[in-house]
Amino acid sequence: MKTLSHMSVKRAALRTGLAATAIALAMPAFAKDLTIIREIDSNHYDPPRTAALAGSEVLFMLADTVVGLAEDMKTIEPLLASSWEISDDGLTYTFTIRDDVTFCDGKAMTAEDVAYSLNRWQDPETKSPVRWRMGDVKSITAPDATTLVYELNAPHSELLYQLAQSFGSVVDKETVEALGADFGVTGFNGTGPFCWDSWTPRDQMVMTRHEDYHWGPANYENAGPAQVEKITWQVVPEAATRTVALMTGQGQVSPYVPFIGIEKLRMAPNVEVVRSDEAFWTNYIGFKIDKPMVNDPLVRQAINLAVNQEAMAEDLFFGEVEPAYSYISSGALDWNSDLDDKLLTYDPEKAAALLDEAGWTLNADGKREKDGELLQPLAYTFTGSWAQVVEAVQADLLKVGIDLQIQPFDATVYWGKAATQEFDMFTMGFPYISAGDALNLYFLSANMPSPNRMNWNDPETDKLLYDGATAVDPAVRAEDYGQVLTKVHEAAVWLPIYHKPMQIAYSTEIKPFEAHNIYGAGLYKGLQLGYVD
């Protein structure tokens, strides 16, 4: 497969016929309806069991968390908890839970519901891929209807930030038990500003306004109810079609701004583009480091050196992203600056030399071979824009003799496939605000096989991550996380692709708003979304 140059991408877009592209989106029936255009869907909408951005961006609107987070990604706001106290030793958090919150079905929410939801998150049977975010939990109890006590065995300096994430969404126990495995698939009952209406996988999620909602976080001028009566999250995989939908008013908002059409959108008189750099997002390709094709660090280093991220940033993403050579942005909290001059950047000649050193030599067909076996790692990827990225990587690797194989999957299937041991490489993107946020997600051995899809199994890493997460002194935390960053970069367990900002396109019929970066879910609670009077 070939990667497209900047000009050939433009020609392909013209052949598509942007102005005439058909789109199966309905115009809003009236100004109280709003369509949000997205590129991919989630595999389900059960809060603690999905790590997908597509899951979180919907769950933030369907449910609430103990605390909220302002757009500055620093200020913790009251939400279901009106206030809280932290013990001097940092082990006990006592939250005062509001007494005026109701679920979508009208039932009153109490501290017992909060305790149930958080305990479900940490329950091993839930198999949450983000259980580590809760810290080393001793107990979570509700001594009365308005008090939640969260006890830790060790301090967790990021606990409040983590409790603002969608994984800790408060849900109704009766609905969970009634639906069983279909919770978050056929129904949902939360306390958010919107309520579950229907979900057609790979097509659309429809939610309706929670009329009694009035407890939104203080970062919103409007605490509720929402300004629109219905929101439809419409899946539109094709970048050109998303562009047309926004320009023609068939959709009003999209956090999935297509790189190919961003300049058109910026120039369009009926579209605005808002950008936020308050947090970070990195796309990468990971290696399953115990698989024969990629278990040699020399091969993984060679793959890093053979790929031209700068060309991809320009050709595929029109200069809208930053080529990535590090696993997190150098601007993130606790980045190890000692790595700045040690990162693997484009050097195909050195890549070829490393492959020779590893015993993978070129055969008569120009392919790398060792002991009669071709170097043909298998990469699992999402369909859509990710597939284009992997095709570009495939083209670069072929130049040094590596015959990368690609297997794309729809997002509703990909997450399950990525939790298996069937592949050598995989694609992923993730939001974070700190080194600890990223490293604890991906490199704890307890998180194998997902989200630690690399099978990085290192006791020293586990200890450093635990010490960093429980450190009271920021310098100690930075040192611990810095050591982990050094270990994983030296082992070349990822191929970083790019760092990107948050950009949201929206119709000028919509009131201006500030983009939010919580877990990359730029619209957060959706309370700011409303039509211009």
Given for the second form:
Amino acid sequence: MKTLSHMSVKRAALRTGLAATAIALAMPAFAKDLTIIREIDSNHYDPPRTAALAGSEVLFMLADTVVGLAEDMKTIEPLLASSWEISDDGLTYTFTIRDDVTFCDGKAMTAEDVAYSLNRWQDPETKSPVRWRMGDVKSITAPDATTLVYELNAPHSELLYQLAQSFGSVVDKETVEALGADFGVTGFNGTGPFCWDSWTPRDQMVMTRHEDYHWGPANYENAGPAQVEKITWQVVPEAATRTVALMTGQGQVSPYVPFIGIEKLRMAPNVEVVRSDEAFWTNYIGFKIDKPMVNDPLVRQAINLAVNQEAMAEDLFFGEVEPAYSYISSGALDWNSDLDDKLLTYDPEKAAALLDEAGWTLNADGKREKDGELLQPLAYTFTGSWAQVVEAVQADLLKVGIDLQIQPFDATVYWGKAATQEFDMFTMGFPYISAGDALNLYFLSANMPSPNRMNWNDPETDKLLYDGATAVDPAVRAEDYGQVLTKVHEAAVWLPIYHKPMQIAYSTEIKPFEAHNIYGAGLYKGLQLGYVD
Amino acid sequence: MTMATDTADSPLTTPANEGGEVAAPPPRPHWLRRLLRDKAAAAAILLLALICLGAVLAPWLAPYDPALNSRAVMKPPSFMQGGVPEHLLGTDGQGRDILSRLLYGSRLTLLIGLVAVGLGGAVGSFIGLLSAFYARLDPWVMRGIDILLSFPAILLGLALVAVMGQGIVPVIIALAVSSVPDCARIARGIAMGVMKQEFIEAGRAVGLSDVTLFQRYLLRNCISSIMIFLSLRFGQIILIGATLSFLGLGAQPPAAELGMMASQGREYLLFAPHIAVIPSVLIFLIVLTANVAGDALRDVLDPRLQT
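What would you give as the form predicted together with its partner chain, now that the form predicted alone is on the page?
Following is the full complex, with the preceding chain placed first.
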């Protein structure tokens, strides 16, 4: 083989050098920074006080829970607790808490902090909308720095799964007390893989890597620290802009894949779309059943019959979602299959007949009225894609003479508005894996006015839900929950719209990963997020 | 004004004769004729008239109910590839007919503009005239107007909506309020000139009351100039109104309004650009024609521009 001349070697070396420099320049300093694109923001980031998905998404990264959950949505992984024991009667859980965990400010975390955080969740003063998830708690104590004892009054078969949710995130007592109402608004101190940097509501949430982190759950190859130095959660409300931002690399990951753009994203060579069907998400419009406009079950049933969910799923969501007629997916645990053929599907003529029967008759303008009052229910909704859904509902209802009024709010405002008694209808979506997950959230009388925004106040339901939650026999539980499902479907307290899959779009610059589905937060701890080498 | 005949060719008007006597300038043709002589103005007025006519006749012209959705979503205009003959300008993301929404939308947009300009113009002009009429009031009123001038219309709109809630009424009020300072300044300027005229002093001398003097001498001499300003202001108001609706503050669904239609189309910009483009073009045309027409009207009507 001919040896290269001195000159050409030098030139080649120079070329390689230039190429290397070029690559180094192309792989910029911000290769360690990651932008996640989202549609909406949370109202705040205080773990037990927000039920918003946008809150949980961030909190999973900022803080840790006693136990973790794997992508299969079943396997419980050790996280802050390295092991645990459950007493034979299912009433006492004893956790061994790790002794090598530190908060973002460097302080060591002990079982005392875990007990504080869980007791804060349970404290009625905190007014947690998801308090029921903890079960019927007797006491939560930390006898020493590495032991946590969680005692129940009645068994709670889902307890470990519920303790993996972001609401039980362990936080630093001193920071909570120092910041007061501003905790989770101006600052935060957790033990998560990322630390709070700054939050500009409706714009961006910036978090930086927790350098000491090494206690990530076992479902991740990387136990910590995180692979990227900084994560920016950027709010981009418009679907088209989100699509473009992903295609042009302004953001690397988005769990808020716009349905309108998903075909384009699937075809784009630099974007991958990953999906998980291990959990469910259902979007619905709820009725405040004690409001004069919608207090008649006939009217609510008529609204259910007048709306064409199938057309919406195809036309507004391009067939990417499943039209919903049931309040939870029929694939969810403990769904009552007796209800399958009783669901209210599209039938505008029957809707009109029901409205006539309810006394709301058509006037000269083609609108429904009773005793001189027009049937004009007021719906509160999120802005963005929800507003499109509500407009489609409005158009469908107009065809049977119902004049739906719409009042959209930004997500940062909406949660507060939805906790009032001002509206007749509201929009909401929720993640769940079982009937119990959904029913305990929405239909307990203790959960009024939020998340039980329907004002569903029925002692029998309360009893059935308590029996179901504390049942040891799965058949008993399914029977109890099945009865509640029948009750609420018959009363038509919701207008279900669609069941949606978890889909995450990410740039091919990012290492491939599996979508999580815990509380609908597809990225979970964020330890898997890293650039391809 | 009585209809003057075109006397350019009449034997009464003789050109400057041999003797070097300068004849009186020929009488000016009627303002309408002068207006239509300007090709651009004529086209603008015609187009604006057509748009207004379409808006007024919307219930009879629109092929569909503007709020009626259908399964044919995001269809492009019928003359484009993929379009359907039933929808001349296509459909939006909810399957509503864009042509029908455009007709109803321009109705609302024009109405917002007219009411806001009318209201703001009336209040503003009155303040301006009053301030010129009573010189003692002038510094106080004008400083107040200066303060109002420092609020951008959009900011004012946002503030009013925050207080009054979303809807057309708060937007109209915001637009009217934002027109007040401009109109007041213009009216005052015009009135200052009129106030210096001798007939005002004459009126005072013969002991006319302030009300009569204001009404009969000041207002009547200023009104045409003010109207010209308002016609120019109309285009601006339409634009700001559409902007507020674009931001979601004005008309609420299912009503159609051009700014709101453009805003709704934004979601589809990448996939069905016509949904946003068509209403935007109409806003552009309304504003452009209103401005050109207003300009032309000023040219032919404003006495100060007549030489």
